[in-house]
Every structure is written in structure tokens, then in C-alpha cells.
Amino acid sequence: MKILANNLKRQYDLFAQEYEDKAIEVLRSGWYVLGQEVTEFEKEFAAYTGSKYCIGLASGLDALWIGLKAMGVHENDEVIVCANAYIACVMGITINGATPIFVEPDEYDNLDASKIEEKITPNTEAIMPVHLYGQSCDMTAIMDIAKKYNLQVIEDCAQAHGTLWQNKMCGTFGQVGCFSFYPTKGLGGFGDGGAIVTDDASIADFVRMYRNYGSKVRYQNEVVGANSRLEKCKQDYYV
């Protein structure tokens, strides 16, 4: 008997008619990237997490590296992250020219808060808690350390949609919370997708501009940005 690690068709079968009806609606709309439905999704997901802002992106990796860039992380900075994190967490750091500083995980396979302080140096700029397997890191201890050393916090919530730490949603403790909507995630779509949540208006404005080639106004580019827009046809499938 063959047992699949993931059976993605199963989730499709649960609501097949709704998905197909929505796909036809999107195709007939003639608008496939960003648009009003993506905006509505961003509003709903921000409200769900308890954040002021949500910006949809092309992937969870994009959420990490663009999030760090929006926080001002750059070359020669150090970012503390758990040693067993997925490669995307490390890439989010190194794409910005920064250096990952690894901390061993605790018994729950999350960042061991008790080992963070020994890794802090004058170059430390941020801590990246990675909430693995639907479990939250000890955000009380991590935020206490961040406050003590004046460090920023960016949360990787790719496996923690809806996870709470002491009745507060993961992704809302630090300056930035990063989510992935890859099909195998707890909240998955039919394709790649990601999002950043934040309460910082300046970060939200930067990410919104940066994801669209660094442009706020069409054909006016303020920075060399990226193409990391959330596609309407994928956003509609998030369940």
C-alpha cells in the first residue's frame, strides 16, 4: 500500500465545485494579479491575525527577505535564527548580505530562548523565531531579550497559521510576521504565495512598493524592487 506524504487532491475534492466556480470567475474577470480580491484577502488576513496591515507576496521566502530589507537589515548585520530552520530562513538573511547566527533548538524543535543571549554581538540586528510544526516559540522570553538589547524581531510563521502564544497570534509580536501559503502549509493555496503582517505603517508601505518593482505610481520606480505580487487566481483558493 502506497501512503503519500501529502495528498493535495484531497483538499481540492472537499470543495471542488466552489474552486472551479471561482476559477471560472477569475478567468472571466480578465484581472489575474493583485486587484480588489487580493486587497480584500489582505484586509481579512490582517484582521484574522490581529495586525494592522497585511501585504500579499509571491512566496514565504519573499516575505522573509523583503521583510528583513524593510526592517533595514543589510550587509555586516547578524540575525539570530534556530539551527534547524528551513533553508528559506537562512536565504532570507543572506540575500540581504547579512549573516545567520545559529542557535540550537529546544525540546520542541523551536528556537531555544535560553541560548540567544550568548550569541548576541555588537553586529546583531534581529532575531528570527521560526514557529515549527504549529508550535510557538517562547515569545515572552524572546521579546524580553529583544527589548533588553534593542533588537528587531521577524517571525517565520510558515507552519504556524493561527498558532497562539498566550492568546496572542504568532506573527504579531515582532516588527514583521512572515507567512507562506505553499500548498502543504496549514493554510495552503493551489500554488506559491506568501504574506507579511505588521503594525508598522512605514514597513507596510515599503513592502507594498517593493513587491511591485519598487513602484507606487505606474512607471515611476523609487527603488530597484522585485516582482513579488500575489496572484489573484491563487489568492482565491486559500482555504
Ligand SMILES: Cc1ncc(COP(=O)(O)O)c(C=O)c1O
The other form holds:
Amino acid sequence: MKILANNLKRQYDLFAQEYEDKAIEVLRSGWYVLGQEVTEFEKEFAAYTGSKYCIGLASGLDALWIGLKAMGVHENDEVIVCANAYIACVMGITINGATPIFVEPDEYDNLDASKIEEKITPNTEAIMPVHLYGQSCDMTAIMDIAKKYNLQVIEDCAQAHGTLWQNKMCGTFGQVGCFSFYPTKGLGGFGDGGAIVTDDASIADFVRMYRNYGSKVRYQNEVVGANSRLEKCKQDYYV
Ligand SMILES: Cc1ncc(COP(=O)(O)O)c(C=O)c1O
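Now that we've seen the form predicted alone, could you pull up the form predicted in complex with the named molecule?
Whole complex next, starting from this chain.
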């Protein structure tokens, strides 16, 4: 018997009527980028994760690189990441001119916390735990190390929507939690999508501005930002 790793058509069929009703409602609304639907989703997803803020973005990759930028990670900084993480984790770091420092995985294929300290240098700025296959990294050990060395933490939860570590949602331990809504993910959309969650108002403000061409007020652009609005995928700005 052939068992598909993903069967999106089967998942679609389970709730087809609901999806189609909603799609027609959105099409007839005349509003297709950001707007009320995205704002509502951001509120619900923030509440679901137990975060103060959620900002929708165009992809999980964008969540990683824009999240790191909002944390102030830049050239010459080092970010510790699992050696077997997805390419997007590495690109999130290198797009900002920073250097990924690889740590071998543990028996669960996640960042091995016992091997982090030997990789810390004066240039280390952040740790990026990537919660692979729906399983959490050891966030108690990782947060202890971050505290000890005064490092920031950005969690990649692209494969860990709703994953708990000791009853606390993954994505809420560090400064920023990054999510992907690519169709095959735990919470998949009809197309690309992503988000960050954070409790830090200044990070939330920066990401909200940055995703929209660096603009809070129409036609006033404070920084050279990106077009990374949820429901939109335009990926030529970081190459
Ligand atoms: C662990 C991990 N991080 C980041 C990403 C990037 O997400 P996206 O494809 O939405 O850019 C993915 C999935 O593709 C992933 O599995």
C-alpha cells in the first residue's frame, strides 16, 4: 500500500465546504492583502501561543530573517543553530550578514543543548533552536545557557505549531518565535505564509513596519523594508 507523506487533497476534502465558503467571502470582500482577516488571525494566533503579539509574514523564511533583523542581529554576529536544520534557518542568519555556527543534533534530531557552550565566542549573539518534526528542543537547558551568556533566542517553530515544552508553547521562550504556514506544515495555508510571535512591543512594531516596505504611515518609509505581507509572496528582495 502506498502511503503519502502528505495528502493535501484528502485534508481539503474533509473541510471543503467551510474552505470554499470562506474563500468566496474573502473574494467578494474586495480586500486581499493584510486587512481585517489577517488582523483577526494575528490576534487569534497570538492568543493561541500565549504571546502578546503576532505579525503575519509571507513565509517562514521571512519570519526567520526579519525576526533576526528585529533582534538586531547583523554582520559579524554568530548565531548557534542545529547542523541538520532546514536551509531556511541558515539563510535567515546569512541574509543578515551573520554567521551560522553549527551544533550537532541530539537523539531527537534537535539542537543538542549539551554541545552549545563549547561553540560560544565573544561574537555569539543568539541561539536558534529549531523544533523539528513536532518535537521541542530542551528549552530549559537552552534558556539557562542564554541567560548565563546573555544571548538572545529565536525559535524556529515551522514544524512545531502547538508543541509544548513543560506546558509552555514553543515560540514563547525566547525573544521571537517563527512559524511557517506552508501547505504541508502542522498549520498549513493555501499557499505560502509565515508569522512571528513575540512579547516585545518594539520587535512587534519593527516587524509590522518592515514587512510593509518599512512603512507605518502610507508613503512614509522609515527603513528599506520588504514586501512580506501575509497572503503575499514576493521573494526577490533578499537575493
Ligand atoms: C524547520 C523549518 N524552518 C523554516 C522553514 C521555512 O518555511 P517556509 O517554507 O514557509 O519559508 C521550513 C519549511 O519549509 C522548515 O521546515
